[in-house]
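Starting off, we have a lone chain in the form predicted alone, written out as structure tokens.
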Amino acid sequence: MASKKPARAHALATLLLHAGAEAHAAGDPVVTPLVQSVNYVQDPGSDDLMYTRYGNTPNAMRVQKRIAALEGAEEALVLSSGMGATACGLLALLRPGDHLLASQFLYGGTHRLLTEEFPQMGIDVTLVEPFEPRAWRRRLRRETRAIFIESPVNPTCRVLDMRGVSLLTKELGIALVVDSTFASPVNFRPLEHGADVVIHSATKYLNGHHDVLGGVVCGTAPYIDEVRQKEIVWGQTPDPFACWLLERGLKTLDVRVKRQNESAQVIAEWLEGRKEVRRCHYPGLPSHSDHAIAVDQLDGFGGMLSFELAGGARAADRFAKRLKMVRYAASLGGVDSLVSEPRFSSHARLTSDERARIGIPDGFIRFSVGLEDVNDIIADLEQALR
């Protein structure tokens, strides 16, 4: 099921802007039109159906053949939300009596659907710790059909090295399926790396402006037609309006994440060097756990940044009221820095002590970094320190 990687015709940042357009011609509108119809007129008799709910009508189609171009896929398919992607690129895979093997590092969400929703479907579930040698290996059965991982991890910014894991499956002939919302085409394509899958929640980076929610899968043709029939059945897809707002996203992604790059840095090592803040979390920083394999496989550290407070759940409760300018919400990778902690949103559902076995104690930030002036952002974040 290994994905071709067609040949690039263009850099990214023109691909962003130009990919699955038409040929123009005088009198053409520059921007998109927003065909804001479900149904479409048929031929009497023909089974040539549009229809919105298929995925198929003139937004939907421009803007994934612009991510599956950005991806390196051969098609890719736009749903409703980043879990209704998950969940119907993931149930493409797998049937009642199959075994998913995943990394334990998961967003909360995505930990839900395979911990309690899949059981219910007849599809066995095995959480791995990802960094113990020969994790994955070990715990392989015949029924294993797929692996999921997250890379880079939210919230914890952890980076996983993908090239053992792609040894494995394609020496299985299993699929490895990669959520890689955190990074985005820009930092990171898991195709030319050895995935088979990629997933994006498109509410973060790809749209990057706070006001869509959807999802994308990528991957081969045959595949992304089997996403498709879950997305009619599951009624998955988004409307034209989303559709077209994650066009007029994706066309200022490239220079987004790259100031969202620099800016991050810049934050990261400024609040590794604060008394009041105990550990930072950056790939971009050289204490970073997996600092080598970010340098080795990312193009860029990405947006995301995660510390902790010296002061535990009160100090995160005494910092966040005291924000000014970056707000306190849930959802990331848009122009507005945003924080949020964990233990009130992705991971609620788990207790304190589950959070903290996997890397998210009490006074854990999570913080995505917008397009403010950084020197702007820095100020906001020592007056909420102090």
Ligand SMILES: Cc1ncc(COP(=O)(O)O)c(C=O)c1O
The other form holds:
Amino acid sequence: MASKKPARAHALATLLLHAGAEAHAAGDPVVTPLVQSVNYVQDPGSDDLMYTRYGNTPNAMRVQKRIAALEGAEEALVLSSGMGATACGLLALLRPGDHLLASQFLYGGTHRLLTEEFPQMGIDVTLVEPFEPRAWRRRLRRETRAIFIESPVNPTCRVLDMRGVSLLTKELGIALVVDSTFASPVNFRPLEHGADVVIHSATKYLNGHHDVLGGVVCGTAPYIDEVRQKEIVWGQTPDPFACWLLERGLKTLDVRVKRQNESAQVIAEWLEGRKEVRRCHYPGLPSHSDHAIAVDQLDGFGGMLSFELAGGARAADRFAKRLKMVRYAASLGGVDSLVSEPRFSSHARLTSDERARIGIPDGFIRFSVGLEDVNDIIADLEQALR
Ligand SMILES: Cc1ncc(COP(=O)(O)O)c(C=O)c1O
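Any chance you could show the form predicted in complex with the ligand after that form predicted alone?
What follows is the entire complex, opening with the chain shown before.
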């Protein structure tokens, strides 16, 4: 796949280790020290207050600078979860009476936030089928302040074309907000494609070790300052140890994601040839409906894939029980291979028919490819499918 390299001082693999770090001197620790303090001594009367909930403590500042460099953003803010990032990121843009357009293909928690919580705050949300021609323009209102998309989509791995929607948001002067959790900055950097705000669940690829809950919002400095005000009053700031673990996890993001891209491609091709599998969804497969967009837009097709078992829910029950090495667990994007079923997790609040309508029929398995040897992963899948 052709690399679309941005104009940056250093390559991403280098930024992951060094961006935001000060010049070093003899005696400095190579690893950023963990400063597990909530508060800091101040000069009486000064306003340089450092307090963990303000997001301005040493471990938070270090990892925020690093993530901003990865996304090519002026600033980044680390929050205590991906949901905290989405909530504070959008509340910094929207006021009562405003209207938000959002893709209908969203992580279940985000769907709930937009359709159940925001209306109670006087923020109207319209969900849009983003693959319909002129979908966004047709649903615009005078009060529309932002467009929110998730790409690639959890759990169907659909890839949204950024071109049309970013031209529209630029024309109208409204914000384009992208949840880029599935891609990570290794595979996709939305700001290079016309987005104004990037959101991540850092719980997933950015940390990558299944041991930190976190979220990130990236954008301009004045906007991030607004998000910080939301973070402070809604109490969405992470603990210093979470920031420290996130910084540690980030160091290997490039090697992890590239390996996961490679393994996912091999596994997807293998799954596509199995009679037990009705359909495999992976943007790297030519059969995927958004393959052309993915080739054009992404630097890698990702470590997430999903597949539909021909035997439906009962086949999924059997498959899940038989897995030996790959584990059945929520979340994604880490070093261990994990499977889950949206019918019991992210989309449990929808009926079976509602899920089928958005492309998640019963028997649908989401697979987060880990760092195990790809042949061992396939061997486990094979014995569970047989
Ligand atoms: C695409 C996407 N966005 C946001 C979130 C929410 O992240 P968190 O669980 O860190 O709050 C998730 C969680 O699975 C997700 O998959």
